[in-house]
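Only one chain comes next, encoded as structure tokens, the form predicted alone.
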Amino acid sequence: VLNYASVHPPVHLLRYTVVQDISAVVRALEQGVKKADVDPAVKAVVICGTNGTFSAGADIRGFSSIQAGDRPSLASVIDLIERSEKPVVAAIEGMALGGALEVALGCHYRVAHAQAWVGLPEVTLGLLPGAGGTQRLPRLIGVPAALDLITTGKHVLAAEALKLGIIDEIMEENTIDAAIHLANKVSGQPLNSRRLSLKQVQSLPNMDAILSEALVKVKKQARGCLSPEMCVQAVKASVQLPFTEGIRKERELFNLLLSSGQAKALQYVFFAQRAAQKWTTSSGASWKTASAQPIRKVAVIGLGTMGRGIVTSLVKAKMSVVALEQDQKQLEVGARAVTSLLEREASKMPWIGQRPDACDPALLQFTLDFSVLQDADLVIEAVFEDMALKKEIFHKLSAICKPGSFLCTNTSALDIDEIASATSRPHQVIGTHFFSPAHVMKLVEIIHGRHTSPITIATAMGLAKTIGKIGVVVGNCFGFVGNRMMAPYAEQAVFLLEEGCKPKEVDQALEGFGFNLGPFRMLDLAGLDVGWRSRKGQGLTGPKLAPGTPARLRGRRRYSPLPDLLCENGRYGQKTGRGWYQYEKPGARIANPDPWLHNFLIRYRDAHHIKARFIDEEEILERCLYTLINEGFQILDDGIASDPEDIDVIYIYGYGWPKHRGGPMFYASTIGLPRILAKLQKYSEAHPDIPRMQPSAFLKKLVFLGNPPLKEWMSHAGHQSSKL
């Protein structure tokens, strides 16, 4: 794990590699430092990593085995490094993250390669830096900058780290040689001024206000996640307590988080995201056997909101892109919007020296000419949700595109097999459901149909990875995984309005649970006309609805016409300035309760003889969340998703499910399937006309089997033929 070697005496080099066994690394590092300390021939020490990386931190699979007291052993080694009478220099290449940066902070000097990154990402895993990081970093760079890094977990490039004061020198090459040179240079000099534990945190006249504002900010952003708040408390200890007591407080807070369910949930999400890349199908195809084809040129059809975001994502990834529209005016509007998005994205990029251009003009071509698509390796259709239009486009693409070209449809619900039927190459047709705004949102549902080939799946997944997205392979059904589960969630929200709630009450309950947006704010943002168009297409409302159909029934199922009535009144959400809420103007984002809607609901209830009742937060959460989870169990049993982790990744990265709750299926496993079953039975008995409240047979089966752990669920799935 650690090599101790004499190089360019009198400097000794400690080169180490972090592995899963954290304690082994700590022991080896301790032995190396002690050996250097007692060797009279050694005048200075350089610590570096192997293979061009200082260290990306401990493998988090080892966190589950950490017992209280293990982590401070790293802190004691860092103390040993800092107390050394011989200068210790960290030579940072690649990354120094988490405990690795804490080791570097214990060194007296830090030299970094220009392309190195540093950071303390523990907060993203439900923890905090637990080996002195929350105490040393504020002493080195000040409280405001330390709070920013520690509470967000973000990584910064060497240039910014130098500006902040985290590192002392940047090198374009030969980082270790430079560190050795610096170690020789400072050998014999006093070290107390370089020992961070002896420094005082820089005093600021408004320190109390800085800490208070930071606490308010993280509480608002974290929406119930504990780790950012605990990070602020730890940094606060560096200000208010001596170093030794601050370390004790940091250790206390770390152990509190380590034992919390939130840390377990966040670490589950970390691994679930990576597991989603290892897709499989019931036919035996998988990521192991199917190879992605190289994609050099991509075409995007449609420059509406989704198309613009997709084009931006592709160009940011340095891919050659052709963007096509149907008329000159729409093409010009779309081109301006894409250019603006690219410039905005470029302004956010880390840079050294010259700021990067928004994009290479040679990468992006705007056109009205379909024939330009003939040499595209992959085409993404991103027009609005209209089956006839999509089939017309795919029929045209089938004739124009070269034989090997892959044809993707950005659809949120439509049948992939029906779209593929319009082509002569159904094996090369696949759904790529991006989420809006597509240049920001990380998720892409990769939906394959009956004939989609494994190579097509692998290629779509490879493209998602290339453009920085998280692809999840799912089966073909209306709404796929995400929107199929969202339907009962949104349905319950509207039923709750009928029964007596206000939009704000429902939204506050779900936002209190941890969602960034409650269902009604989310619907206003997405546009109410999107769902209205879908319901008209299904014949649930509009001209296809059979005359004489009761307003609140579709067959024997309860139906709420409330969203349709809002659309009939021109209330489409934020885009029109009116929806479930009112907005200052069309396009504005601040949602305000609308007196018109309040009066409208009263008249609606009177017209349908509904007596309003008080509905508490518990019922709001259970009806919305448990029906969503129930649909998830049905999806697993149908084989639309291959495992619960895939559902959780979709909901976290596509629908804003709070990460610290681990996704809907993980959440179900933590609160217990018997509780969910009992509540669903209670509500379905009270509302027999809502079929989606009736517990899934798979949920019942798992409860009957004794509530097995999540990782065992799929061994009990009873679907006869997987849609995957």
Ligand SMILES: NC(=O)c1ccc[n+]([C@@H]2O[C@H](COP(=O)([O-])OP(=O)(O)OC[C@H]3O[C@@H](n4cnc5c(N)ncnc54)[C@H](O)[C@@H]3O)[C@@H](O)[C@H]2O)c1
Second form
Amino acid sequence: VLNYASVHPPVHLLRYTVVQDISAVVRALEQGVKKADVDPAVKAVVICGTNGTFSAGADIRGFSSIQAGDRPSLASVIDLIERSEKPVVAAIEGMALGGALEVALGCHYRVAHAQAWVGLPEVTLGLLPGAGGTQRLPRLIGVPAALDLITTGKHVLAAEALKLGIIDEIMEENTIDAAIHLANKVSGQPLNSRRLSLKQVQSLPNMDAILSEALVKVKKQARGCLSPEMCVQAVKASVQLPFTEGIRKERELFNLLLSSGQAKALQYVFFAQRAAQKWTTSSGASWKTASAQPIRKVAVIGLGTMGRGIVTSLVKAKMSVVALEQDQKQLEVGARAVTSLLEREASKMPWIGQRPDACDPALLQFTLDFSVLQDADLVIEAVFEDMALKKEIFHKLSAICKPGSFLCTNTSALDIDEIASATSRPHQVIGTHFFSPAHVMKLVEIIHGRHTSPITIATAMGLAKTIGKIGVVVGNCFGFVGNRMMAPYAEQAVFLLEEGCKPKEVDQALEGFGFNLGPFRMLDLAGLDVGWRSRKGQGLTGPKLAPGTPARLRGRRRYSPLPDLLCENGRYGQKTGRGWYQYEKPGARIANPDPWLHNFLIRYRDAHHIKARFIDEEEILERCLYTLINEGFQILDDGIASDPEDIDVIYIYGYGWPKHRGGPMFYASTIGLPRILAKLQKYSEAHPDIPRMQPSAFLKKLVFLGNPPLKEWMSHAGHQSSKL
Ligand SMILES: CCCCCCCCCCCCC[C@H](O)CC(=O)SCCNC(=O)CCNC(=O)[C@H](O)C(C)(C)COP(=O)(O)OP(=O)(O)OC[C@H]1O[C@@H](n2cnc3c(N)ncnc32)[C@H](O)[C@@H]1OP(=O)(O)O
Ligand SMILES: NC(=O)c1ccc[n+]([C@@H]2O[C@H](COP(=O)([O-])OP(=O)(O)OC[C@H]3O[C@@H](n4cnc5c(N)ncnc54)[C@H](O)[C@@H]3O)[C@@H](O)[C@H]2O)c1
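For comparison with the form predicted alone, provide the form predicted together with the named molecule.
Following is the full complex, with the preceding chain placed first.
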């Protein structure tokens, strides 16, 4: 912490560097303000940061050591700032986030650089602004705007902050000089009207409705995440209680969140997401040894469900795109879909309209002609999930595309090495597995094959970042990480139906856990035909299945033909208006329980002599989640994912795993590996024909080693087998 005194007398300049040691900063602020207060030569104070940044707030790594009782100290220093008889001006450059914005709210004036931005992101870390932010901000900008900022954690640019009333002045340059000028100007003027704690929250006739609607909204969006709800409660306190009592309530709610476990999970996700960006392969390649090649022009082949979303993401990031289809009709359908997605995206971001080059048709070209792809820097194939078709396309691309171009496949599960074998450049072939809807979902699994070069990995990771996605590098196996873990989860869900559940009971249990969609609503949305085609391809059903195969066994493994039977009945999910649920019409979204399906399940159980039983929520959750987690341990042991954090990032950003539970592997660590192992052992004894329930050797090893913390797991994995 640097502390410059009286650089521009009579203004006392308190200059702080990036916050690492919370208590050191709090102490230094306290000392600085007290010194300025008693020094008769000082007439005013400016608080600013160093190197062009006010502060990004507290070091999150320090939170684990914060004790509930530590909190008041920043709050009391902010009170001290506010109570000062000399005007205190915050000079905000770069950013003022979290505790830093709370400090600025305690100042009497706030000046910001035009490029600066501010926010209270605590909610995203499972907390709430606990140093008076929830009580001062509503007093400054009103309840609706404060609720919006505090419950979402969004950052706003200086211009918007000025409009909201958070900032008093914006500077194009030299913010600190401007702050000093302002401090001099207001020196000697009365300060009470600038002290937010003395202000009343502006009353609104519909205040009760605003607060209760906000509560309903966050409860619906957050699905079990406590912090947004507590943020609303804290803002409500600012309306209903005097300032000091509101502060007491804020502290009580903050302490509750700090000890809830959700804060720990969300802070783990913050770092896991950043760690996933630092990929390393088993040969030691990483960002240090390979850099991303510049990508100016991208080609996308196939404008179906995935291709159209991928094109939209690329155009939104202002990349030049060529989109290719197999015939004129599909091209027109695809082009219309992309145009409508881009229009919808533009309407969500009004400021895009102000940029003349946004959604520029010159950025996007539709074609049927493969030769147009020759100068593309990178191609993403998103045609049907059919190995023969993919190989044919990659063979063609290998001949047409310029030597430097990278060839990517969006396959959900197929072997990257086999696809690469159809080209003369397997080192430039890689999987880029986007998730549906591709213009919305943040995740891209980056799958490298045996021959994929580090530059190709770096380039795919770089592209993901450019288009605002989170790339996670994984190894090559059927289903990679995400879909490989999804398979035992979905399989359990169907077995539970065979044994007595209804789709809604399974979905409700998993939605109650925090998933946006339970497995059956998710399958109906994705289309049941997708899995059916894959199972036919694998010979699990359809014409390739050996005659005489028992309906519910494949080899010695339990198999459920239920999903195949639904498809044979034309029930593909939402798209056909019938699936695990019924819908008002094809394409409708509201899933209603279907008596036809319930009768069908009764007949099915009768035909296979299955006695239906009541299955409680605990069993539903344990069987679905623990088998998914078990596969995660197997994936770590196989070297398909380099660490548990990568798996967690994949599940949070690709599959809607509730973020406040930290991802499946973090969740397993909170439950305790011995318990997961014991439950898997119990279920696998009851169901010996379900091999995926048998505990993975790696899970057993970790339990044997005494349940080490997640950070240490990989030091016990079999690194020899790494596919990374
Ligand atoms: C001038 C006077 C200042 C007075 C300030 C007083 C503050 C006192 C605090 C007291 C305690 C009060 C607690 C308070 O109520 C609550 C908080 O403040 S909570 C923290 C709020 N802040 C955030 O949530 C910011 C989180 N960070 C970000 O949003 C982004 O990282 C960023 C800052 C916008 C930068 O984004 P990028 O440029 O994309 O860079 P990265 O995200 O990749 O980050 C780079 C690197 O930094 C690490 N990092 C970033 N923020 C933090 C952080 N808050 N704590 C710890 N580490 C952080 C990040 O992990 C990266 O490192 P790597 O993981 O790659 O090693
Ligand atoms: N749908 C999903 O949820 C999802 C999610 C992730 C990955 N994937 C994968 O993405 C790929 C595409 O899936 P989808 O759901 O978008 O399929 P889709 O059936 O919706 O679209 C495929 C498109 O490819 C086009 N096409 C077929 N052959 C072509 C050719 N020779 N040249 C040009 N275009 C051709 C088709 O006309 C069609 O428009 C598959 O590999 C799939 O496994 C799908």
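Residue numbers count along the first chain shown, from 1. It should be emphasised that the depicted structure is a prediction, and the values quoted were computed from it without experimental measurement. Here the rigid core means the biggest group of C-alpha atoms that line up within 1.5 Å when the two forms are laid on top of each other.
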Supposing the chain moves as two rigid blocks between these two forms, can residue 50 and residue 188 be said to share a block?
yes
Treating the chain as two rigid parts, the smaller one turns between these two forms by an angle in degrees of 9
